[in-house]
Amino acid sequence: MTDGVPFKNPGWAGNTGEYELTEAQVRGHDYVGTRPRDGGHPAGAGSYPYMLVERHPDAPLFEGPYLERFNKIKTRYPDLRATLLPTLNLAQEVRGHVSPQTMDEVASLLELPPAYVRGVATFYTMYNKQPIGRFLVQVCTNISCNLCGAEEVLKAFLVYADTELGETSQDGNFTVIEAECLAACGFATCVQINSAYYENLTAKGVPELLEHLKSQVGADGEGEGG
């Protein structure tokens, strides 16, 4: 398949047809669009969590675009306890993780206990509780992942992010995880960076996949875009 040419879909997710993408496009690190801070539509406001590459630990909940996209969730939901989780992920958006200070304002916000809020934060391993690199990556190794060469990409990670499983790199870019299921079985390995999915992932790529992620960081540290 060459760049230019219409990629066609072959099938996955159950989709197929003729698309405008060339295959390096659909499969390449480039993003297509952007994400409207503020949520956009009501309708799918609260539809997703976003890592950014900045993280502002300190930030306020919510100001701005982000108090715009706040208050268009809670028109979506019957009652404030039911806009928790997507509280809780456009919290994460804004400060990289979910401390207990943050579980704290999320409560006062929706006017919910302290600790039920912090039960719930607790459950899911998709909030991050404590801050991480730049970049979370992680490296399914379900079995599908595992019996396509997932520790060797793993170990590759670790290796060429130079830090150790779960803690992060010095230079503050890269957290290295293991997830147990992406749920994208037939393109192993699959890793999850922030929001993005790489597929088809052996050891060999992933320092180019690296130095890719480093070109998105400026040199004061803050990311290019999000």
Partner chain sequence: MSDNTTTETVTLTVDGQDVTVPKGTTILQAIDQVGTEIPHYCYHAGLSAPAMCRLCLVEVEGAPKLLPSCVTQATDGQVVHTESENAVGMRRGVLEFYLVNHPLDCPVCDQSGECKLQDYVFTEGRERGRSREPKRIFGRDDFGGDVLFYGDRCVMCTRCVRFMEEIEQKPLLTIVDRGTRSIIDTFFERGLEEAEWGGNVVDICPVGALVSKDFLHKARAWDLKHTPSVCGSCSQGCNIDLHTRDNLVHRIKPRFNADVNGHWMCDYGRGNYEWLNRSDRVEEPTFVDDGRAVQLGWDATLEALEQRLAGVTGGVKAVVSASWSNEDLGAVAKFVESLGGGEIVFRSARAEDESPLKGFPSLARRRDLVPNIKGAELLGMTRVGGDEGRGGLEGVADHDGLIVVLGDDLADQDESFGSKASLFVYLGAHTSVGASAAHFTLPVSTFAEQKGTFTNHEGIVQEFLPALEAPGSARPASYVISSLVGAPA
The other form holds:
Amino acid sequence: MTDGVPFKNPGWAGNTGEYELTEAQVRGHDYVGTRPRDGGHPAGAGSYPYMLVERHPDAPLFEGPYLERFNKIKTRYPDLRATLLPTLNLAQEVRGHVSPQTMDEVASLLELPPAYVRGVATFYTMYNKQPIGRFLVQVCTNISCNLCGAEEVLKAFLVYADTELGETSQDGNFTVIEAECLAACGFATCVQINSAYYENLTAKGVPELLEHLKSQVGADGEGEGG
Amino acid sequence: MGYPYSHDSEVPILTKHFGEPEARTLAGWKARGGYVALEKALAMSPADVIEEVKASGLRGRGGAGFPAGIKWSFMPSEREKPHYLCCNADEAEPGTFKDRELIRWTPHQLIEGCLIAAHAIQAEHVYVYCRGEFFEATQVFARAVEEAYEAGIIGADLMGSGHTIDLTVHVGAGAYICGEETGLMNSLEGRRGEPRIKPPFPAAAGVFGMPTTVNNVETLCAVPHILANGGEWYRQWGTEKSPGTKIFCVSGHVRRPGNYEFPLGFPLSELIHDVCGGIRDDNALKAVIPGGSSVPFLSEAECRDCMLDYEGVVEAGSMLGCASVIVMDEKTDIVHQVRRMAEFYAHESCGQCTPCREGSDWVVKILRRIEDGRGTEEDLDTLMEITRQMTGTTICVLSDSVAAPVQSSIEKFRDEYLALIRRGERVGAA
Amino acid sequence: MSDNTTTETVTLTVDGQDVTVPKGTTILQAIDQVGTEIPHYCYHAGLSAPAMCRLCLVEVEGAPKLLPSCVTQATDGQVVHTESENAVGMRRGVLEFYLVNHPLDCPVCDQSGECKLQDYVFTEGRERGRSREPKRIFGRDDFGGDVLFYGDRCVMCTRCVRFMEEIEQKPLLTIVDRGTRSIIDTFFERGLEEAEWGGNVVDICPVGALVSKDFLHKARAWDLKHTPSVCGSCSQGCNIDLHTRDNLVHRIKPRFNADVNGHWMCDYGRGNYEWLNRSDRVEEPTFVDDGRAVQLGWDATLEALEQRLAGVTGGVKAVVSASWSNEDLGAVAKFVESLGGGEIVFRSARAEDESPLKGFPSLARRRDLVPNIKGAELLGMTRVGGDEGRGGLEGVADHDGLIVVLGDDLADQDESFGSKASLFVYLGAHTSVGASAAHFTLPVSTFAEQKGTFTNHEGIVQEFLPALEAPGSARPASYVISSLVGAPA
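The form predicted alone done, now the form predicted in complex with its partner chain:
Below is the whole assembly, all chains and molecules, this chain first.
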């Protein structure tokens, strides 16, 4: 997200009056910049965001820069099994969700039994087992956010995105789910949308945020979330 | 300095550079005195580094409060097999939000702490297990790691020391239980993040079957300061048994929620009423959970004299945990909040141990029924007994974490349950 | 150097009783040695112990918490209580947890009567569970092979997952999801049809979650008679129990033998029992007298046979089956010898390969698909014919002297077999076209109907006991033959 966008996340520290910071400074984008697709240094090759707007369910596992990243990841662990999570992350980054077919392919890449891969993939909630909307809206309704009105925020998302909990809106834009504590309790209510956190959100702020997200879709086929 | 609010009386050691974007960069970190401690530590023997940390009395900041130096000393002193350090950055305890701030504002502080600890335990590889959801913070951290590698601060012959320490950023995929150290190790090995039975303890057979130490982000971030200034220096703050400073994560119904760094032993009421500006909307305080949602509630009265150190909070009737202070005002529906917490633990239970797998779900179902006005007083007895059977009977303590809020709320806020059961009255529903 | 080879031991107290065990023994094993059974689900002697069922918790004096006895090592001086208020109370609590979502469908559950959940709850569970909540429903799933999964009955002990991972070493099963939603499953449609030892997961399932399709609703466990026996399906000689009712074998279960098969047996052997229930049996001794087949009972038949034997010429040729016991084969050998000796052959089906059980290296489904090859060979008998267990009888079929056949069904032969023989004696279990020309057809019992021994591929001689009653007048071949050998020629 760049500073030119009219939408202002209400949660930035700058708003408290104590810090004068831009959103890019708070999120760290000014420091990170654009990370190279091939993964840069192997130490961080397995750390890329894997909840993205752009998705290619039929893309191969893996080719081009993704294959380079996969190969770099493998150098960081003493055995292939340990690369399972980073590999599933990478697969989801490429394809958007982890289908049975994807589990099977990952299993053969890593010489693991497919059933084992299924067992691991289903243990972790961030792997989407089926296709989801362009934006995965995860509203934290755990205690600190709950105390600060998270359930109202969740309702607002469901109403304004016109969808049911766990379902995807008709336009394919939003899948809204409840999330467990996102570790941003001082910024309640916290909502994770794809790879980015939106903090200090109130029910009132939801329509504007949704409009802002919709405006990100279409222009270049990509969008926020990287 | 606290973020997003600060307070004049804070003692900012770890949080000094929160809110300073330049502090993230290698140059910025060095300009702030960074990596001096690492250079110093690398010139010391591992045993001496451990002694210094022991002298500081630094206790693990992940919740258990075990002395870090002693934990390190459990590692074999001879490196016959590879040793590993795992940094637990899988912050997920409801109410806790310090590690993400440490990572995103001071990534090099964490790197420095990791490398010093790795040197102390003679680990050749550090895995920083970052919570999957922390995409932005992880990018910041990965960038800092890259910078440090490029500058020869990580890797072969780091800082010309002749040692080799590698560091890998590992990203999780959504499982609270991976914050438990043995669950973390299983997850890092590419398995389901189910906690392991101890023994064997990680220092004997940890990740990949090798001697391993797992430390919390905040613990590791304190290490460079201790090495730079000495263990005694660190003891100028805090109490005899709980030395040093601690980041307090305050959330809930306070005017100025956020992270604040204070010496351990800081009074809870001062933290709430002074530092955090008191309760929102001029409401009265009802209850506080002082250490993340897995510790017992403190009633308003219990909060008054509670000192925030490991012993003080136990004395008040709860536990310091990771010092995640969740503040609830008089309008809080305790039963509703307890149900929500129980749902969280039921959702996050790995499912290995029967009391936890079946018990946590059962507790949720009973609480839902009570909330719906279909509860009985007998249900409260059942809840007390089920949660008792869930305490101390499982491989890890997640099960105990369900029990703590349920039991303490029934003990301390029984009237709210009874109001629902007898009259269907819900607090704050007016 | 002393020749003292005793291992180091520790002595502990279990419920007031001293017990000495080798160092490294777990408390659970020590408790077992005292003769008490501590309830457990996830622990199985043949598998690793994950200590997750939390049933085998015991009180150990000095320990702050109850300890899982399955993974806690016994130490010297330890004082263990399995029946203390704390331990019993905790077990009662854990058992109640197991019933929160259990469907309590014992009346229609195959495991009923041999179910560890039933047993434990009956012994020390609460009289009534307190849960009033709606139960979680998983439903039923076909796991492939002979295995059917009833998710709601599962206690999540993961024995099945560990068996496939550690013993068969084909991890076709896994835990899917987590917490209270966790469930055992295969990789979608790929299940146990790829396994060769998958039936063992049914045996080790302590409850009715994994059941055999073959056995489904066939019999109640308490109606089955269990008879120790030896598997007749290959030369491994797995120790088994034959489970019978109404004089029919309903299923085969492995019986523990550390040296031969551990706790396990293969799916092939487990499923290969229908032949023991065949109804086309030879039931009455019959002989041809003056061109007429007559049935005059054993005494008259054997008397007639003795007379005919006295006049026989042209030498003896015998065909036996290595599915018959050492005693039966030995009697044939002795009999042939008593008649001046002659060739004894047997035929046996051979599989292309062995099918080893990776996690228990001494166990495999062997190439020889009959149990007593070694026994026959030790008796000097010769294998003839092809790997399909047919052919090789050319020299016997047209023999003009005495032909003795034991057990071999002569399934590949026609009416002409033995038609040139001066005397053809068929000691068989099943009626056979190949035995049409027999002068004497003598009904004998199968191994399931008699006591006897097989010698397995390693030379281990193992005994089996009669599980079924032989039909009609059938009796063990050794009885029949020895009465002839003993008789004056």
